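Take a look at this single chain, the form predicted alone, given in structure tokens.
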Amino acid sequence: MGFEGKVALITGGASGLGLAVARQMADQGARLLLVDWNELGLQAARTSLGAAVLHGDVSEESVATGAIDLARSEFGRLDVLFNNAGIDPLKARSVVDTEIDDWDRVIDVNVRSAFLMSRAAIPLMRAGGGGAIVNTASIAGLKPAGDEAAYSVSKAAMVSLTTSLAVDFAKDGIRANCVCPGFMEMVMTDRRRDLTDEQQRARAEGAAARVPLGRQGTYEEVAKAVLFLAGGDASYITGAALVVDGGLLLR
């Protein structure tokens, strides 16, 4: 399951799961490329890593041109694509209690992102003689979850535009698929900001009873999954939305 050799753009790369597979993937001897908009994040990647890093919106077009212009002239060639960038704002709750920007800027960045990077890194996989492309969906995407509409809706999409990509470039030589992971470790980070210390320790224990294997995850166990879509052991793989979530959803 090695990528020696191979190039992996990450975006939300600079912490959480981003982070997590950036640094397995490193072990494994992969050339790799963060794009965030957290700066001192980037910044400690790159010393730590030796990534090439792009700070940014990624929702914003430029950003993934750019992300991709860096790719090519850093390393000629891109092999994998990890589309985990994302957001889960405390405030985006129910649809009648969810303000309209607060609903745009979620689909925006959970998945508008996601068709912008896929769009620009395409032609660029093709090229090289295919890749693979994994986004981070959730099984909010599968099962909504209360009072997250626009998460669980952004999520739904992320799992359809996996299917919609391996349907139309199998051809190609590119693999499409996604990890719909449950509770991990630690709330988004931009839910971390809304939440004080008590509310999320609350928030951990609660996980862990709901969860039938008794315990959130962890970045690493689900980094892993996303390395496994992303590698050479999943090559017939195509168009699945893999759920690690410790069979929450059997609930």
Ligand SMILES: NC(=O)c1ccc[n+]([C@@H]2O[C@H](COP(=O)([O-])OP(=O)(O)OC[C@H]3O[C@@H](n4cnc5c(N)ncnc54)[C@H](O)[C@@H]3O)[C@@H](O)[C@H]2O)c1
The other form holds:
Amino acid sequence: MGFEGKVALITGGASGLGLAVARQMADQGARLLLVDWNELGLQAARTSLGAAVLHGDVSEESVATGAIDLARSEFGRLDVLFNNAGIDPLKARSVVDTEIDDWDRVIDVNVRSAFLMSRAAIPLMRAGGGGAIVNTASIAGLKPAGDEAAYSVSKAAMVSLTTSLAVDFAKDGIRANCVCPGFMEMVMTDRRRDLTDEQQRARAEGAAARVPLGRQGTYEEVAKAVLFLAGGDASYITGAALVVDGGLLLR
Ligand SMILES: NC(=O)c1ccc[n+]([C@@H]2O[C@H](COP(=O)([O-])OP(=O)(O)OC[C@H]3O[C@@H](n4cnc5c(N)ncnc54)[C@H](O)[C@@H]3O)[C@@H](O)[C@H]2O)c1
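Now show me the form predicted in complex with this ligand, since the one above was the form predicted alone.
Every chain and every other molecule in the complex is listed next, the one we just looked at coming first.
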């Protein structure tokens, strides 16, 4: 039971990758606090995983401080912070074709949230003798995807934030790493709303054809990389960006 006795806070834990990580950590004995603005998904996770939940927008400071207050009152400690919530609006495209509000929203939800959560969490982690932060970046943060400027910039910032956290808090026994997924099995919830089923199928087929391993990754596969970085087997790894993309970045 690799996470027995550990407390993990997961943002975006109500669906997709966040939920897969929550399930795997629960299977390994972790106690969980999930933060998301999808209330239905949160309630389902509370029932199935026995997780503590907090409903709210992770780009708001009060949600970050409220989450850490809850971790302190419910569990008295925090060992793992997984900054994973994110959006990728279909209408935010090239720099010229991105509304200013959409730019700000993507940066706030994808990056400001991780800054706020880390800022609130580190004192509690430090008090417990250390911990592990894992951020969800993307291969788009290493090599920008076309027509996705705000998203690519937000994920490059997550790679950079990871290294700042790693350098600044190593002395406190806190490691910080990120995962850079390629295509995972579903487009993100906010984007899914704007795509027909047909378009989603075409996206999946196009993705599979471009990936050297010949398919999209499952959430379970990427979650295993997150658990590795969050757990004791990665005790000498900090500041790393682990690419989990079936070889896509090599193309
Ligand atoms: N799906 C992919 O192909 C892919 C590829 C690379 C990276 N990623 C990254 O992986 C992460 C998870 O994506 P996913 O595919 O699981 O998508 P998802 O939409 O299933 O999960 C994201 C979760 O974040 C929550 N969320 C979004 N904005 C929020 C906010 N402001 N406040 C609170 N909760 C919020 C959503 O409700 C959702 O539960 C994201 O950071 C995404 O950028 C996804």
